[in-house]
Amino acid sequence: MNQPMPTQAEIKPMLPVLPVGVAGYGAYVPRFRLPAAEVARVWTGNTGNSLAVTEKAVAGLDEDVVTMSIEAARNAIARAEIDPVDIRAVWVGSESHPYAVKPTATIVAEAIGAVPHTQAADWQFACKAGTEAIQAGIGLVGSGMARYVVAIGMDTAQGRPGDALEYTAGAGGAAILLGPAAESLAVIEGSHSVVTDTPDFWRRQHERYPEHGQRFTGEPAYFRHVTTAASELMQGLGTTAGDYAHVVFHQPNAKFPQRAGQLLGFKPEQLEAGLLAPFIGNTYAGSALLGLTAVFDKAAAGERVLLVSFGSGAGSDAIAFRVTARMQAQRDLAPSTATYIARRTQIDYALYARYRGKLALQ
């Protein structure tokens, strides 16, 4: 029997000296999918699967880690307005950053004109990576140390073939501006993290595919974590359910998420908008961050976002915000992400495996 964490008597959220907020948001998803029947089809002979999941984005020849942070910042840049050279920092988190030895960061920094007066760097919690380059930003602009930074979660996700992984293991993500809270889209209103050390997949050096610990990777890692890190959130916000128009999880699939959402008392139509899986898969570092933007595309002014990730190793983030009237006018600046689900070419598997290099399988 899963055994609950132990809590604090009194659990403060994580706040920066300063108010920040979102003055930028951008998604970027390849056209490419890969239908989860046709997984199926190749490995079992039938074409379901019980992960709810229809088909996954799949980068292309040309696309990676690099290419799609680029797509996803300019579009960030682009719904902030504001001038690149501003930006202090620029971090990408991802696990699967296309050089062992050589940051992915830079190579985007210099894309969208942030160089050299900038810090960058590559982050890496495997799911969570996006989210916290997100609570670092927070810290740099919360401090005064940084006007803007660009925290990004991308990943040209890997499944082993034949691998339940292989059905949902897709690619894409998002790039989120931060700034000062007086020019915001969303203000943050809070921030809480929990982790510890549950080995529930990893990858060790040299390995080409992950590995998983099958159903361990559900109630002593998923749900222990995004449930604590998001009920202690709301504990130390004063808090409940109820207070927040949506709720965006990691979605390593999508039956996941939506427990998740009815153990902490969030009724379905909290989660609608921003529940990608089913049409993209699972872009890990990409996945809570892609569902954060879909949500702002839709969001009103005055509604409230929570936003929880989940990182294997194991743990999670929950970020609460608070959505502003600026929203309105920013947020058709750049292409929203429901333009880059819709943009689609269906491909089988064989293509597949060429584009992602699976012909080779050790």
The other form holds:
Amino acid sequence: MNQPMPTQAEIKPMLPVLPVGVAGYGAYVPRFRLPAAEVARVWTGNTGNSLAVTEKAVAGLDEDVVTMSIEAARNAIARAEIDPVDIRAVWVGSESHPYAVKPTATIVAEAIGAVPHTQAADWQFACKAGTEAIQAGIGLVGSGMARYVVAIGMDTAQGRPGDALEYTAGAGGAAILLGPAAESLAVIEGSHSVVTDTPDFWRRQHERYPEHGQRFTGEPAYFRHVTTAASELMQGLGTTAGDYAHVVFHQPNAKFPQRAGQLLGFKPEQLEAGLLAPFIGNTYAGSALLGLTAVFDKAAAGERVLLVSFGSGAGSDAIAFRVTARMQAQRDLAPSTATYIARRTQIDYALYARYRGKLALQ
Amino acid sequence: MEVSRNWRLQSQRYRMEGLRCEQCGTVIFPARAHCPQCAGESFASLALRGLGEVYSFTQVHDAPAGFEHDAPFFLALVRLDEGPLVTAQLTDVERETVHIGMPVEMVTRKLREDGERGMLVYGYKFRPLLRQRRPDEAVALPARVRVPATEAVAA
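If the structure you just shared is the form predicted on its own, then what does the corresponding form predicted in complex with the partner chain look like?
And the full complex, kicking off with our chain again.
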């Protein structure tokens, strides 16, 4: 491990003035799956890969971050059983917004019926754009400025053909509807954010595919930020790994979250419910949030859940939840994350190339 | 470029907002100036639930301009629970499973792109049920009414 980050002497978990919780949550995963073995067949002639990802989710021709965010948000609203006009901010975190200029969030807000008296904006912080929006949403609800905020992390991730990222760069995400703790399915117990300027992964303006720092993406980027954010939050809340029934990390592959869990003292079974990368790949800004929805689908009242995102560039948001008794009654009001994952149509590399616009038609 | 037209149709395309005739109760989608049943001109706005079944369908191989990249795709007449018959694409379906009477639900998808530089147009399509029909959402409307679908274009 690299040098740990310095800690501030009296650092405290971030907590809003008014208690905030998750009023509803919703997942979306498109139905197409590209096996990693198929990518390997095309580019290496082999069928294996070292990333422990079996296949990745791929968006169809008529899907993008707008359409997927709309469905996830509708699922979150269905579980919360609220009137969407009470939503005062619609925030979409992604690195694959369909427009370079024009918010994804205004289209989503219009479709879910939150307009016109609402905020709407797109967030950008690689894979943690969604949890960044959650952090801001906690602030907006927790200050009393808004009753509800919907924070979305959603991506149709890009990977250069043949690049290591192509095995994992998937599509999907989730919407988290924040509201007053008293009516929530899970209460937010505290959060902690960590950021440094770490150039592990980027995509320049007008470029189609991102660049990454190969092995540099591991220790100084992912592990350093994730473990610091998680351990600072747990320490600040007076908890240890054993206090959490479930932990969800950002999942660029299956190995990184497993290793992060190990470093922080979590057992494999604490990661199990939220570890989706083997089945859908790395859904970037959607990754940690989708894992959280899969945990919410199963978690029992009173259980603690720790969410730890990671975004290249780089930073991590750690957020601690405690599931309430309302969860069980509300979660069946929308399809489970497992339902979306089970809805599976396998495609080959040729169809993948067509669906993802990798063929030059002119 | 049809920016203003696409913008005007948003509530219809994004949220399936239609009308209910205040004179005879007929549910009308998409919105129009006169009730096709009673020629009434007084309406209440109504958001349709987006649930229905395939009334008929065809597979489009020779797609009209703007839809070439999606071909082949399924185009269907969908009988909504509230009564109207709408024309829309089916999505997330396979040739082997699509059939008349198939229960479907509305989803918002990308309808087309106005070229490389123009706007992206979003609207309703229908897919096999996934976001489950809830028992307490039973349709409270009277018997289905026939509404001509001539204006219910998906484009």
